[in-house]
Structures are given as structure tokens and as C-alpha cells.
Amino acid sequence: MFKAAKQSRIFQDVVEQIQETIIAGKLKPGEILPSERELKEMLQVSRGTLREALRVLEQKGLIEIKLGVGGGAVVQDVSYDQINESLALLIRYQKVSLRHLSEFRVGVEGRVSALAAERATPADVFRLKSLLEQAHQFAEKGSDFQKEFVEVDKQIHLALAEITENPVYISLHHTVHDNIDHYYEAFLVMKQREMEENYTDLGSIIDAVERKDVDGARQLAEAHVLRFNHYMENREK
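If we look at the form predicted alone, what structure does this chain have alone?
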């Protein structure tokens, strides 16, 4: 399964060998890596080097180290959380500017809405309309329900991504919308007017999705992102 690690970059080689074995599917989620003794012999590395490499693999989410009888390094199933951890940290610590975030979201949100218009089933449209009705109720109650409104807004964007059935778009949407609150809190004023405008935008997008208007859904989603990013950029100045 493994071969002697290259001594010139021994630690990195150990990590890469085990990582590639997992990615290639030679070790499945739930399976346990060979014992520490066996790995040391196969890789021809010290105990310290092996343990350090295993810790790095655990931090990457590729394995979980379980202690005790029957324990060991257990292969984990990769989730979107692990894949997008770096992007999430960039967003949460605001290392991505509003302009950069807007450029990214315009393209992604537009494409997702277009695909949703192309692929949505009647059940998908019913789900979107149900969420839109929740957004309407919170918008009518006013700015005291801003957090609730923003949460439903997030669920609508995630629902559109899920309609695409594309795991990349779904993953990216989760990462962005799970972490974008920091920007909203710092730069977005979501009073009654903004809530109503946001609700109107979402309703127009969902209507385009229901009518299978691919280009319309894309353009509406792009305009929606640009409008609210403009509000945030003005407050940032």
C-alpha cells in the first residue's frame, strides 16, 4: 500500500502518500489505516514523523484518530465543510473585500438561478414559494425581524443551489451564506425598505424560475447581488 518515504522531504511525502491513497479510494470511509507499527515499517519513518503526519491528515478532515482498544486512524468521508474551510476563514475574517465577494457572487448566483430555472420541478417551486411566504411575513413585521428575514433569505439561496443538483454550487453556497453574516452586520442596513426590496427581488427570481425563464433568472439574481453590494460599499466608505 505504501512505500519508503523520500528522505529529502520525508514528512510531506508521508502526508501525500496517505492522502492520495484515500483520495484514490484505496481506503474507504470507515476503514482503519494500518497500525502505527505497520505504517512505520512500510514508510520507513520514525514514530514522531508518522504521528505528526497523521495529525496533519486529521486536521484536513481525511482521518479521525481514535484512541483505546479498537482505535486507530479511521478514514473520514469528505464533506463540503472540510473542502471549503479555507474559503470560509477568508470570508469570516473579512480577508475578502466586498468587491471581490460581489464579483464572485454575481457569477455564481446568476449561474445557479439560471440552472434552477432550467431544472426546477413543481416540488422545487413549491418549496421556494413556501420560503418566500415566510420572508414576506417577516418583512411585514419590520426591522425587528431582520435576523429572521436574513435567515429565510439564506435558505432561499441554498434551495436554488440544491435545485441545480451540482455539489460544487451547493458547497460554495453553503460556505458563502454560512459566513457572510459578518459582512451584513458590518455594512448592511436591513430596515423596512431594504427588507421589502430584498423580498421583491427574491419573488422576481422565483417567478422566473417557475416560468423556466433561464436568462431572466440569471439577470435578476445578478442585479440583486449588485444592488445590495452597492448598499454595503456605500456604508463602508
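Positions refer to the first chain, counted from 1. Throughout, rigid core stands for the largest set of C-alpha atoms superposing within 1.5 Å between the two forms. What you are looking at is a predicted structure, and each value in this text was computed from that prediction instead of being measured. What changes on going to the form predicted together with the DNA:
Once both forms are fitted on their rigid core, the CA atom of residue 203 lies less than 2 Å apart between the two forms.
Once the rigid core is used as the reference frame, the Cα position of residue 35 differs between the two forms by 2 Å or more. Core-superposed comparison between the two forms: the C-alpha position of residue 192 differs by less than 2 Å.
Next up, the form predicted together with the DNA. The previous block was the form predicted alone.
What follows is just the one chain, with no partners and no other molecules.
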């Protein structure tokens, strides 16, 4: 009927108090918590216990601890960093492979492009086209500029995610790429022809977005990411 009233873990209570204060907005990003010696007095706990609580909050990404005079626990803005780290752990545990993540990316990019086609304003299309022009230039310069080309490719996908105005997709873009780029850098090799193929892909997607062709944007984006994945798989052999 009832569950244990208290795990007799004082530091958890401290974690919750500080976390709630931060989430309630009483402590804003950039602000500094009182020093450990002050906090332990305020909370009536020992310094060791307080430090365990701060360690947990740091791990959650809610604070960052700086050394020296004027240092202390600085409140952080929430970000996707923690989700990234958790996902990276899953990958390192080999519960998730590159193939799984790439396949997931196909679906996400397809959906993002479809939503972008629904919602893009003329200003959004303009921004996409100027990124596309950059991609064009790197593609023309050949495989010495592969790194730059891939970077612009990434920015275009991020721009599409931003057009959806859904933070889930924006965070996810960062999360997926933080965990997938490592492989790209190690294994991906594109010749000029492949870069130009990709440039054409991107142009078609952006065209579809401009025409508000929801279904076309989705299919083109899926095919584009699939092609990217195939480059990778061929290089892994």
C-alpha cells in the first residue's frame, strides 16, 4: 500500500531541492550557487554529502563546477548533451549499431523534410538555397573538400530541422550526428562524382520543399540518406 518513505539518502533530497529550484527558474543559467561551505550550512548537511549531490547534478547537466576564486557550481542551460551521452553509451555497449542508427536517420530526415515542405517560409527557402550554393562550390572543387561538403550537407539537414520548429527534431539532429560523424570521418570517402550526386539530391529536396511537395520531399530525403549510408557500407568492406 505504501512505499518506503525515504531511502535515507540525504544527498538525493539535496539534489531534488537544488534541481527544483533550477527548474522553477529561481536559478537561471549562468548564475552561481553559493559556495560548498555556505550551502552545507544552509542545507544542514556535511560537505561530503553536499558534494555527492553536486556530482549528481553535474552528471545530469544541470550545473558545471568551476575551480578557484569566483568559481563554484554554475547553472547550465539544458541541452541535448546528456541524451547524446546516454545514446553514446548504448552504442558503446553495442546495443545499437551504426546500421541501426543510419536506418533511424533515414526515417527522421524523411519526416523532417516533409514537415519542412509544409512549413517553409520564403525566407527559409532562401536560406536553404544559399547553403545549397555553398555545397555546389565544394562539390565542384573535388574530393579535397569532402569534409567541407559534408559539413554543409549537415547544415542543410539542420536547417530543415529548424524549419519544423519542433525542438525534438533539432535536438535529434545533433544527437544523431554527434554519434554518427565519428564513423563518417573514419570511413566515408566520396569522389567528386559522388559529391555531385549528393548535391543534386539536396537540390531536389530543396526544390520539393519550395514547391510544398510534402510527399516528394520525404521520398527524396529518404533516398538521399540511404545513398549516404551506402557510401559508408561500401567503404567498410
